[in-house]
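Just the one chain here, the form predicted on its own, laid out as structure tokens.
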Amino acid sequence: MSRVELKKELIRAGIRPSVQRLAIYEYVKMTKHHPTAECVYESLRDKLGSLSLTTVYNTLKLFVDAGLVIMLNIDNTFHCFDGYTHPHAHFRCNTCGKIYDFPMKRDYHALVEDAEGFDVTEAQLYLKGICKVCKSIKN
């Protein structure tokens, strides 16, 4: 996705695309490793001299509120962000901490019992365990 397209997405969401906002949005949308706010800050601070960690947190919250980014709260101590907003599940390895994406069917009612009659608009599925890589190292 080009910077022009990303800028248009921000504008459509009612967000003024400042240099910092555009850089943060581009980073989160283009990375596949589910960065924390601190990771976004560390990756962009040299490029955007005046960037602060507070600005990153506030900008990511703005994006989450606009539905442009998903905040993953896999446990109470670990928050990261995902620029891929289509339905998918997340798996976090208990050994290495890596987060993997898995496709998820859009039929949210198939995920749980007794949801008939409810209008489910969003579902977040978090799985935890040991990934294939760590499992092969253990064996």
The other form holds:
Number of protein chains: 2
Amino acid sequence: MSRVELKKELIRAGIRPSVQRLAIYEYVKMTKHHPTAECVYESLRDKLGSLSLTTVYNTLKLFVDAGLVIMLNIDNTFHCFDGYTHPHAHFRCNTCGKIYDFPMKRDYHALVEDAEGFDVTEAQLYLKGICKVCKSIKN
Amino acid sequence: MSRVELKKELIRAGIRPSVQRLAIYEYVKMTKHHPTAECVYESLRDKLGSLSLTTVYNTLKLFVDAGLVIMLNIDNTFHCFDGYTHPHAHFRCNTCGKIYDFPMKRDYHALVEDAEGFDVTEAQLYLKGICKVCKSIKN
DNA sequence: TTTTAAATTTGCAATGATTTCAAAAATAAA
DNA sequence: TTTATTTTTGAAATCATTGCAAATTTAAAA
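Switching forms now, from the form predicted on its own to the form predicted together with the DNA, please provide the structure.
In what comes next, the whole complex appears, and the chain from above leads the way.
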């Protein structure tokens, strides 16, 4: 996705594309490694000349509220962010800490009973264990 | 479940049932409202005469590591605990904050593709939205 | 029962991610 | 250009959680 397209997405969502916002949006959308706010900050500080960690937090919250980015809470010590908003599951390796995206066969509705009367607007399937790579290293 | 049975469960898990541990275990197993560590502490402090918040944290970690209790991370500002360890989904109401247990039809495996080579030892399905009660109040 | 060793509890301080806040800077509107 | 609005910034505050070392309790040994 080009920078121009990303800009249009922000505008469409009613978010004015400032230099910082566009840079943060581009970073979160393009990377695949589920960065933390701190990570976004470290990665962009030099490129932008200057950047505040507060701006990163504020901006990410803005994106999450607008539905442009998903906030993951799979690691209970910090949040991380995912620009890929299509429904999918997340796997966190207990050994290396890496987070993997897993496609989901069906909608979460297939799993849940007795949800009548409840409005489900968000669903997260978090899996934990040992990843392929760490498993092969061990053996 | 009786206090004697709970005591036996702790011993079976290799955990010595001190006064504090048994009280905390009983509380978490018996309550249905997914308490935080702070909540456990507030609820038991008077009954036990004295209690340290650190003890509550240490003890809950002990239970979680032993698989006796599940730690939920559905609300991203704090953890809460569930003594019901059978696989089930959790729904958090964005309005009232209450957490509901939802039975799951199938194993999470039914949902996930491409998990070959990965060892999944833990699975959490977190749902968010508006609960039945809050919805009926609104209308 | 006494002595000794090990396990457990305790409270306070430290940690670290996140938020608050008010001022400064940038941008848009008049 | 002037004025109003939005955005960014950095330092301080917050708050759940953890580290740590001393005090207490419990179990084991003598």
